[in-house]
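One chain is shown next in structure tokens, namely the form predicted alone.
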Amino acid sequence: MKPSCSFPEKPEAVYYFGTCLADLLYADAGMAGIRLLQREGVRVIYPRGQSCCGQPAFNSGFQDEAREVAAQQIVQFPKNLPIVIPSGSCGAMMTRHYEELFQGHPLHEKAQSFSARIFELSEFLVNVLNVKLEDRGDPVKVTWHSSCHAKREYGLGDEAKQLLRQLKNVELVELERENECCGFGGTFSVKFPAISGVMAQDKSADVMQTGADLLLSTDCGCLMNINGALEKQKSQVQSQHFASFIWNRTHVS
């Protein structure tokens, strides 16, 4: 499990780490996460100096470069507040690998404190805020992809599914091969494109056999990869980050 840190049951304020992919490709997901937190009466602080968590460099073996990027993130979140992230992948990097990066470094203690304050968005909504949802959408069938990094490195459970199951008009159809990787893996898909392509093909086939209208996940990288495979096969299944989906179905216009 990830490092733990205790906070009030409902803190007055949190930091929000937006992630690169949300910033550049899934802005609606990033904003939906912020709105879900604000709706619960939590003030959201978004440090403008934040950038990447450092995972691309770290996974490619460039530890010095990854450390330089990570150090810039640590100083952007100085107060003892939860740091909420709409991505289990970035959360895994920050909770698991900052300890390794900053071993013996002057920022080591600050890195440990930083890592202990990380919460993936669905985890925070369920386990800290105890969010209760009212479905305002039409009936829809969805399926769910579990991110490898979120599940295996970060230690995320089924919090997002718990939220989905609160929505009375949402039918959740489980994938037969949910726990299999979609083939993205960040730099893995670049280093091993043939293997990655076959994995994406397997995952998209599993998605299509469910008969779902939508594919949901907590991680934008997985969604981007699977959605590409679905589009290539001219599938009608759409993909969406769970935060966007939940916000769109539960907010009052």
Given for the second form:
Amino acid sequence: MKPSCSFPEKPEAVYYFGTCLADLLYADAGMAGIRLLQREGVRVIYPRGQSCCGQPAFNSGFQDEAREVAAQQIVQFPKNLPIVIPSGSCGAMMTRHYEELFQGHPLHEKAQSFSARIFELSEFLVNVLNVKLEDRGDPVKVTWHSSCHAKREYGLGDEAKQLLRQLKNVELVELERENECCGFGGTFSVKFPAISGVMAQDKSADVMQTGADLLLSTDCGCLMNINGALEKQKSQVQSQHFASFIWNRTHVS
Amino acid sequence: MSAKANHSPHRLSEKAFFESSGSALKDPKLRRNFKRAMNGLMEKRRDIFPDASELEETRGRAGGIRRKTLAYFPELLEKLEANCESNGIRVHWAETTEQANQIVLEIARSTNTRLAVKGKSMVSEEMHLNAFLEKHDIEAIESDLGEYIIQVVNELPSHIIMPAIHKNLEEISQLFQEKVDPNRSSESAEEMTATARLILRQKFHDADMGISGVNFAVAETGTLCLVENEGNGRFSTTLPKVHVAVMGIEKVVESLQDLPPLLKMLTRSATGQPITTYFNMISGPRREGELDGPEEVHLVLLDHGRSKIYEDELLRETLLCIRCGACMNHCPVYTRIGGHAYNAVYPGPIGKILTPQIEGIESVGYLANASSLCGACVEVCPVKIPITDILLRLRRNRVRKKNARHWTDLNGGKSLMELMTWKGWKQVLSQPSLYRTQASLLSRIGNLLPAQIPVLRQWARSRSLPRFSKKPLHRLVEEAGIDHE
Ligand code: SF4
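The form predicted alone done, now the form predicted together with its partner chain:
Whole complex next, starting from this chain.
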């Protein structure tokens, strides 16, 4: 977990990096994140030229291609404002790997400043905005999958769970092997579909075991993977990005 | 499914990996065996490290010791050689496994060895030593119980610490009955151990040579350390008149003081034991007036690609490994496909970083791809090897090694497709307007893509296809009037 000194005072405005997966597949989660920030009185800026952090190519060994795409992001976020992302995995790419990726590159300094301004959504809501939530939803039982990249690479703590615990009608049941990989791993899931598929099935079996109505997580990749396995097994358990879940239960329409 | 030793080198190819991992995934018994065993090992490790911050500190200390060793690697190896020699241990250097085998064979010939007993040694697996000796009419008997079991059925180890972990008690009992003790109907673990002990006692007695591995070699004192639970290591290194220790050069440590933290981390990370039943410190052959011990002790120092690995500052961290096996016990891939599926001497995460570096990134680089990069291994590694960072580097090196021509040659065009995919990906994602057009297109037609597209088909075997949002986020953002600067 990050030391508390690494979080800034509440800013007037933040940048928002939506991530390519949220853009294409979980647009509602991306939007919910923006709404949660705005509700705290923060102006949200969404640079239109953003696309992807470059992780898919980087993790496949295609560094040059990753760098070109990453460079395109860095120039979109020039002001000295925090950059909030609804994904720990992209956060890990941007905080841990840009330094190496831009060694000796003209954008190196900008990349450093960019990386230093990255915050995952839940940690920003809790540690910077000190969000207090009022639950307006019906009673529901949820369980939580911890994204490997968010936890181990990015170093994300349990802020998202802290937020869920503020919701009085939400019962959070622990998932067995919560920290075990769901088998997504980006291109791993298509390069080694059989291994990845079994991991996803095991994860979804654990999810079903909890008796929860809903599975939540910080990362769209994991959600897409586990949800796919749940659906394949015709499970009743739904899945959702934690930002959508929280926003839907707390906003006054 | 089991990997037959067949005295042939491992079939290291991507195709073979797909086949072996595929059939392992379809073997419910194998999967049960691994799951149960690995769950047990993870639990034991968890229980012996109750204090997270203390664990972090000890990992830091153990890693520090290993890193210090690598900082003075060449000097320490020379020191080790000098001090072993002055203790009467004869030191041999082998650059390749062939040379190492040859050295062992020459020692065997010069001592008229017909039978050798072996303590557990992964380096000897790396050398395929048993098969080599057998070819030269020298019998080599494994004396570690797990190794003995798989030798009896002509299989390879499936784990670096527990070589027969892929079998459950029932299976072992059955094969004992078939191959070892046909007169009995079934045997309990204790009975089987007793039977094996009886057979092996005779072998220890008859053997001309004992062969062992080395867990740590202390440069300052010329001491070879051996960690074991069964006493077979002590037998192998004390009873026969010749003891040959084979060791990867990275196992050197500087001083005796370095041992306690490393030993503590090794046994705790491996099996959750505070210490093993035996810890042997071998400092030379039998001296005048001593009643036991071998007449000759030899140390074979094997390079086998290690000094090449040492050249790169990040990749060198691979050599910190103390072979505890914790990374495989905690690996979600290893626990599902088991050790044999890798078709390599070292399975699991350590194998994924070590094998491509030893055998060549171009031919075995696929192993570095067979990871979800979840980092569970990094979290438990007692010497903090950055396994995922090394995997990423190896993936990159593999891509760099290939020029466009190679790409087609290597994998029947499959790799070329990968190259073209990433080039296309880059084109789209580095150009905002192009990306946005494509994204809008996907949100309109993405859900209609036929599931027969190869990538989707693979995914869809165990998962339903992802669903594209009706409108991409950047459109929602525009409609909501969110600021863009
Ligand atoms: S890489 Fe680390 S965890 Fe794996 S065997 Fe080596 S020391 Fe143990």
